[in-house]
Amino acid sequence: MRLPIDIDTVKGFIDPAEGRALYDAALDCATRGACLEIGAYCGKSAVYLGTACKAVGGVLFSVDHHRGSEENQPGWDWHDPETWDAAAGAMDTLPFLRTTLRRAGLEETVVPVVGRSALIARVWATPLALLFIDGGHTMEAALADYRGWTPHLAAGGVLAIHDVFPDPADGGRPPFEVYQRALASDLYEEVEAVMSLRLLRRV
């Protein structure tokens, strides 16, 4: 894997080992259909996924409202003041994503879709070969992403879920509970676990 930019210069929370797993999954899936991520932030995961998609002529849709997840808001541990838009009185990470895509040469491969995930999922019609869930980490948000988007994942497609922590001391529970829900549905089989990333294949 050779990335087009120094990934350490992009704001984000994906570990390089997790990024490599996403890259490999997209490299395999993007030849069979569209890939989609929920939760772009500033584009770190989009570089991994988008670079793989570009290599095989695929497309990545990147869904985010760009106002930040709960833990990114002012006063929380993961808030970055540079992402605060004083005029809007809210976070705005879209300019950071656009800059990342330009620097990485991915503007013709990664399509930003700006809006609420649940709203977009309601009208989505394109089958997906890969779905990466890394949006809001409240139970409401995580469940909405899972329920809204997994019906669009084609058989044989890969469902990737980030921030899956079996031990509550390591992180929030909603992604882990969504991951367990997927396994309990008998629609998915686990393919790989890399740090907090889980990759499952739809049977």
Contents of the next structure:
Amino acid sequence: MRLPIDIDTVKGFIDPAEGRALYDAALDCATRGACLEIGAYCGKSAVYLGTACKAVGGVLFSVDHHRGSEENQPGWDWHDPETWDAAAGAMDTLPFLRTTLRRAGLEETVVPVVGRSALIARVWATPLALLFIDGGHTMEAALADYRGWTPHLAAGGVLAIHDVFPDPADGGRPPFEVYQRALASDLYEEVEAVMSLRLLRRV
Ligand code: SAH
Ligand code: MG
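Now that you have shown the form predicted on its own, what about the form predicted in complex with S-adenosyl-L-homocysteine (SAH)?
What follows is the entire complex, opening with the chain shown before.
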């Protein structure tokens, strides 16, 4: 894997080992259909997924309302003051995403979709070869992503979920509960686990 930019210069929450697994999955899936991620933030995962998509002529849709998750808000552990838009009185990570995509030469591969995930899912109609869920961590947001987007995943497609923490001491539970729900549905088999990333294949 060769990334077009120094990934350490991109703000974000994906470990290089997880990024590598996402890259490999996208390289395999992107020839068969569109890929989509929920939770763009400043484009770190989009660089891994997008670089793989570009290599095989694929497309990545990158969904985010760009107002940040709960834990990204001022006063919370994962707040970055540079993402604060004073005029809006809210976070805005879209300019960072655009800068990342331009620098990485991915503007013809990664399509930012700006809005609330559940709203976009409601009108989405394109089958997906890879779906990466890395959005809000409240139960409401995580479940809405699972319920709204997994019906669009094609047979044989990969469902990737980030921030899966089996031990509650390591982090919040909703992504783990969504992961368990997917396994319990018998529609998925686990392919790989890297840190808090889980890769499942839709059977
Ligand atoms: N994948 C990123 C990290 C994503 S952080 C990386 O590689 O670094 C989670 C993102 O989900 C935040 O940017 C937040 O704005 C977004 N998000 C949270 N809830 C959302 C929702 N309901 N709809 C759209 N985006 C949401
Ligand atoms: Mg995450």
